[in-house]
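Read the single chain below, which is given as structure tokens and is the form predicted alone.
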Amino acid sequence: MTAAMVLDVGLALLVVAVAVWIVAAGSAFAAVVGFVSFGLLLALAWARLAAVDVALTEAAIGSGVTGALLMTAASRLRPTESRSAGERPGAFLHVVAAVLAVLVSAGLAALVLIPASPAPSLAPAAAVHLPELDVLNPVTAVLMAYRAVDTLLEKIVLLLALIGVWSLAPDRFWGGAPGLWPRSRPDGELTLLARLLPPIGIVVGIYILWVGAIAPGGAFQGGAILAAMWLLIMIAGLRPVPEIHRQWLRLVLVVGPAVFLTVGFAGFFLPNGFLSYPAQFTKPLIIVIEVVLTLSIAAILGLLVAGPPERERQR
């Protein structure tokens, strides 16, 4: 048995340990912190199939920033945790979950262990017209081309969950902020964190995006790194978390599904139909989109994490 082997076997076993261990927390907090270390798990498992891209976005939004998500989830829920704590399913149900999973689980290793021979795949069809967009990373060129309309439409996905978060407000603080961050001793470690580490994390944010033409990276995995730095210069305090009413916000926030359903709809006059480029303007038009969306997309994320308005708009 080779090394490399040793160490996929190991961080397979170490990532259903680790998921194991997440279900049998006993509290809301120590879940979070399991599901965190799971994701990152899971980015080098990903990292170790070769599927860059994917790791990459498994680490900035499976881990990160749904894992900030819990973790204030956890953080709000923990005063009734233990009111709700005789309230859990019985021996039954959690039976009849474990036979699910299990069940779940050997079709998954099956489809992966007893593969149709030959597999289908569409790769090969699709390999032929990607140097047709000059785009030589193959996800993105997929992304943008042949799944543009679920990229579309995941983006605002994104910006109706964020609204579904703000409708959470009260009436009287819609338009206001989102709820008060933990402040920091301006001259405690994360003041100093916040200081040092976001000049670093916009320039990898800005260079995992646009690197992103011919290797792994895009605007998803740009946006979240940016949405990062945001949420770590507001947890410090250095910047207070916008109001939801600004004019500029609310900008950033539609420009990237706007940029992009405008291109979509050009498609229909231009080459044959929705979301169609022009030959002469594909990756110009390609990186455009991506730019503005990873500005909505870093905007949407810090923005759910905040949390719905908690403060009044002030006048």
Contents of the next structure:
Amino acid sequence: MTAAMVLDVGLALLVVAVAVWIVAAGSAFAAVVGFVSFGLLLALAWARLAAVDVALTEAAIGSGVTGALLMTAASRLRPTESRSAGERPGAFLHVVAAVLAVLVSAGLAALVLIPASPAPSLAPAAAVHLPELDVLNPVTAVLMAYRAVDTLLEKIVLLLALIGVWSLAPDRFWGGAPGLWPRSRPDGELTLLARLLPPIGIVVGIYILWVGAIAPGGAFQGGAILAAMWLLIMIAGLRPVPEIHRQWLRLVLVVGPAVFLTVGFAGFFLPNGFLSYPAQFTKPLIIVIEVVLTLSIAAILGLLVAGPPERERQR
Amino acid sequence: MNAATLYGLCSAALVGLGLFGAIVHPQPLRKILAFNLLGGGVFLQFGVIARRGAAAGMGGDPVPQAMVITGIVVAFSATALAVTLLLRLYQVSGSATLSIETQSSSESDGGGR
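So the form predicted alone is up there; where is the form predicted together with its partner chain?
What follows is the entire complex, opening with the chain shown before.
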């Protein structure tokens, strides 16, 4: 057994152990803390599977941004926990659920243990056009060129989710600021962190966006880091949470998807179809789309965590 | 057993754990957590398929990897919407339960804001 194998076995066991903790933990807050570490461990597993792009996304969005969202929710819902303890289903449902879960797991395990041979792969097909695209990272090429329509639709899903979140605000708060109250004292450690970290974080976020063309990274990962920096500044109270009726805010939210759509429709007239890029401008177009997308992703992720408006609109 | 098979078995266990948690936990927040666990397992299964499809000098098939990146972002949007719905339910009814009896009793004792 090699050292790498020992690492893999340990990591896989740890991931499953933390997952058991998330399901079994006594309080929701403890489960959420487990979920954040679960995301980070899963990111390591992704790195071990040679999927560093996914590892970055899992760490930034699956663990970081989702963790911030769930932690806020768990602390707000703490008063409801003792009441719902009496609602636990009986032993019969537990057994049925356990049998069902074991069956599903066993089915998936069988699929893993009896792999298709030869393993299906689109990697050779993806490699053929990489020189034309001038994008050396194949995952970025899939996201921005081969399957650009998926990425476009995913941006629309993000916007729809944000509209859904905002629409859950009580009428009197519409147009106001989200309820992300500043929680720190001006001389507290959070304020210090919010002054020290963002200059570095913003550089790292932009670097990850830029390097996405040739190495692991890209718009999602960079955007998530920028969103985290923005949230840190807002939670520390260094900058106010913007009111959602602001024109500039709405412009930032839609500029990414709008530019993407415009380029997509231009593809009908210039090259030969929706979302196809003219050959000589492929790389610049992908970069322009990624830059504006990163801006919109950062704003949308930050506002999804901030939640619906909870303060009245200031005149 | 290679690393891909190992993480494949790990992902199968995650899906089962997530499914079990989503069924038996009465609290909606715990159901959301369990659902994310299930999703993490499904994504990891994609990672195993991608790793096995390593070819053309790439460490893995980039297509499933890109699908998972999209999936993680969509899963986050759905989680954000679900959490906000839950917090709104708590704001309106004073409780965060899916059980009908508990909900009506908390309404009659004037829960909510």
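Note that the structure is a prediction, hence the values are computed from the model and not measured. Rigid core (definition): largest C-alpha set, two forms, superposition within 1.5 Å. Residue numbers count along the first chain shown, from 1.
**Student:** Taking the rigid core as the reference frame, tell me whether L113 has a CA displacement of 2 angstroms or more between these two forms.
**Tutor:** Yes; L113 is a residue whose C-alpha shifts (by 2 Å or more) between these two forms when the cores are overlaid.
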